[in-house]
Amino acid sequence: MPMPHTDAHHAYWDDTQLSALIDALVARGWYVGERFIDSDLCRELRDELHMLHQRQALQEAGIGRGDERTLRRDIRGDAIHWLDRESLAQRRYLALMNELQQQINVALYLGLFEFEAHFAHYPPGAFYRKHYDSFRGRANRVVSTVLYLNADWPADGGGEMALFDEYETEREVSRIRPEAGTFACFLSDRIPHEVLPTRLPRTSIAGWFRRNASLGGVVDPAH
């Protein structure tokens, strides 16, 4: 029985994506699922993304937090657009994710206060090196989400994200490709992964649940 959103239009995963969701999780720290989100939602946040790009409304990404803070084409390549609730695709998927944090604290008792997520645009030739999302001990961001965008992703695309064994961080567990409706679920501090150079323009959103990591008033992490 599938889970319907409460919008006008409906975007949805079924229970037995879901159950697959969780199960991952805890077997080995990742999941990976075609056609999880709704074709629909999918164009109209393509759509957006676009519309962003040629609006030159997206920054380039950086690496490091604050005053740390750094581009460095060498390591990251793409360009990003924080999402703001602004229009009703966002407010959807927004929603969406909301209802799948609740899921994943009532599975697994992780204690997920929020969700955070940005657009990312990688133009061809970009690509991410091989990194963690977070850091044991520091670990605000707990689990790492990516859907793609991108529809009749050819097999010579390139763009796919690796993701690699926790323990044996050299080998590729999995390869994705970006394909409009894939979803791919993480652990953040726990499953390192890069971004393969990408030959056309790539399109995603990259999100992230946290727990509260915040102190006397200040947000932890903040953009």
The other form holds:
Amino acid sequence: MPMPHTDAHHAYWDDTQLSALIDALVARGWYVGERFIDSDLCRELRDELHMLHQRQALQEAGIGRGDERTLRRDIRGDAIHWLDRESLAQRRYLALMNELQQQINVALYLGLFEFEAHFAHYPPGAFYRKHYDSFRGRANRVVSTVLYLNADWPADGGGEMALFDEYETEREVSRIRPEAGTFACFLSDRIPHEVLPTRLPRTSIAGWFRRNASLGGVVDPAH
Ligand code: OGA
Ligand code: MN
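So that was the form predicted alone. Now I'd like the form predicted in complex with N-oxalylglycine, please.
Now the complete complex, all chains and molecules, led by this one.
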């Protein structure tokens, strides 16, 4: 049966918003959109993260992978919980990211094939030092995403994400307030970024569109 043109599934973002995202990724490697995700979904995701925090179901985030994973509070201070499709809100967000993945693949031929994401909670004083999300040649994380969940983030709340230029890596090109609904995405192996110290508890969902980077028949482990 042919799909109706007005299928609500395809109408979450309008074409202008999606082409702004695609064009920005191509031109400079990063995009930021305010009110990219609706406030109802952001509130449901925030409530779920608060509940996980209260139940002590978050784990201190490490750096590195596999056996080399270590806790480094001097590098990153967040606590995380991987999305596991346990709630309707998570499934709705993952469905939207699947829609975005298809749109990016159609426009950019990046061959993105899966999405992984975690809730993140930064307690007051926490930060995440400047880093890349993947390294050239081992880029199984291709496009990074961050959705912020904090309603009415004050101007002096801190916790901005700073993005740096792909080539002049000391040059800050954007400083993003972690306001609910704001969505950032960027090329994982090109754009250095940093979370500045937060003054208030700060919540987000960090996610990555991945390509299968199989080495010697062994798929690079997710985390
Ligand atoms: C990350 C990251 C940014 C943010 O988790 O790798 O860079 O603003 N997060 O939460
Ligand atoms: Mn990062």
